[in-house]
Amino acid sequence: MSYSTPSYLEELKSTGDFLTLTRNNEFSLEPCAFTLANGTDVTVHDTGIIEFQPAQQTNKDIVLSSAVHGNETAPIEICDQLIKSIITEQLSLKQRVLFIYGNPKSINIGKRFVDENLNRLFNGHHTVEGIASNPERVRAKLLEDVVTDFFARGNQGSERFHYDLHTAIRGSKNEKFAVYPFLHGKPWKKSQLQFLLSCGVNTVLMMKSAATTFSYYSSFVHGADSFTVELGQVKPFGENDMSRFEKTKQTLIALISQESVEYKEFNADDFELFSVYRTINRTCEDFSFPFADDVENFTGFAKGELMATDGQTRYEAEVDGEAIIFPNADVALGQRALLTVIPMQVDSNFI
């Protein structure tokens, strides 16, 4: 595909800034295509989504996006750093990457979300009966769009991968943790979880049924090894501190810009894993916590305890050690405002 030579092309070289110029151009940007000197193309698909792909063969085809939640600035500035040091040739691919800042007017308004949460809108669900349009619904099809061309165009039997970087709303006794999309039977990986551990990621949630997610979009629909990773608390541009995330992105640089990675052999050991154990939806206005906006992420509480109130429902904890993840009262009617999750073991489903 020929593309036209558009007029921030030479900055974006120079510079490898492509986040302000997402930021500058938030609904749309002129595509274009240029190689580097070490002989990487380079293609800019629109605003937000850039494409590299090394000179050489490769083995793996890689999707690291951030900011589908505007306000989750921490994996915003790491992918910042890892773009500008492609395109200024600081960093040499070894791996097809493809990085995506999923919505960047919501970036641009210090948001979580414009009109709707885009991560409830992938897997098709952006285009539902009777729903109108909004810009997200648009973007969450583009960004499926592009992902499946991207994986598309990949070399024959490369390994697929998406790692979908967040950060959540309140803290974690367990600060950094991912969510292990539900599979459908098939077996989870020990090797993935040996990566995410290098990322500086010791907890994960297994997910028990298909969800409207971008990781599980990924995994799903083109059988990825695909996770959302949440990489501590929301904080506003300038006030992380990078320091925290330099395990995740030393290992992020490791697997782009490598043929093959070691890690850390496989110890249960070194895992806090649990599973879902059930999903509280919101069906009122008058839907409410007992507990406190700063009580944290895998706090448990004791069988007969309040966990939610929905109208007149009441939701009590189940089993002792019954733990919150992701509360937040104020979603849509009918979206999920909470999960509670339970202890798991390695088991014979681990390969």
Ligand SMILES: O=C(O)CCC(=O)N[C@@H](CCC(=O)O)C(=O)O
Given for the second form:
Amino acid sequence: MSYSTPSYLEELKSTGDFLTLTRNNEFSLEPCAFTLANGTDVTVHDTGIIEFQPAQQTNKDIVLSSAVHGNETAPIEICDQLIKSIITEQLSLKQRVLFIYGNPKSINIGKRFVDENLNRLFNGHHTVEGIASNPERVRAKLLEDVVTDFFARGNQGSERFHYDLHTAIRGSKNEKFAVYPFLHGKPWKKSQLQFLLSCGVNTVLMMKSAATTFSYYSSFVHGADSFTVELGQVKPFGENDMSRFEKTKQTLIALISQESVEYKEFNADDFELFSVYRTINRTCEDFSFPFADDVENFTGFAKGELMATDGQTRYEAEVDGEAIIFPNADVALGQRALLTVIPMQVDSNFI
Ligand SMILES: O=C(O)CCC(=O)N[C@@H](CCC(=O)O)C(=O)O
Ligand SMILES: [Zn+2]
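I would like to compare: after the form predicted on its own, may I see the structure of the form predicted in complex with the named molecule?
Every chain and every other molecule in the complex is listed next, the one we just looked at coming first.
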């Protein structure tokens, strides 16, 4: 495709600052394409969406998304650093990469979302008869289309990856953890756990049902090895201790800049794995938790202990050690207010 030359092009080439360009253009940006001196093709598809295609043959198609929730700034800063070093040619790519800042306006207002949680709109849920559209619904559809197009243009036989980078609202006993989307009975991959461990993520939650999240979408629709990766606790820009993300950043750099990467040999003892025990949705206005806002993810409850109250319904722990993940009483009615998990072991469903 041929594009005209937008006014932002020279500055983008010299600074690599695609984040500021995105933040200055919350809803759309004129597309453009250019080639770096090292031969990498750069395509700006729209605001917050930039693709890099190295000149040489590649074997991996990698999507790195952040800012699906706009206030989760550490992943945005990691991607900002990677994009800048690619455009300014301090980092040379060996693999195709698509970077996505999910929700630019929500970055600017420093909120999880503007009208609606973007991460509940994927897998077609952006377009539902009788429900009015809004910018997040439009964005979810655009992101699906861009990811579809990106994977479709990959080399035959290329591996597909999508790491959707987040930070959690609460602190977590296990600071970094990943959500492995439901695979509909397909086996979980030890190689992906090895990659996550290299990122500093030793804790993984195995989902047991379909979802409307970005990571489930690329896993289910595109067969990508895809994860929601929680890298720490939400903080405003400037307050992240970036040293806590160094392992993640270096592992991502290796993934995109090397033909292949060797990870530490798989050892089940390196990981803490959890299986989702149940999902509790908010159905009533008077939804509450009996615990304080500073009670952390992965806190376990004793059997019979109250975990949540939804109107007249009391949710008590059904097994000893049932642990809370993502408790949020402020979600819209009908949405997930709490996940609970129980420990699981590496078994025959891992390859
Ligand atoms: O800390 C929280 O309550 C939410 C953190 C967050 O945004 N988590 C994702 C998880 C997505 C998934 O289940 O794969 C979300 O809630 O969208
Ligand atoms: Zn998030």
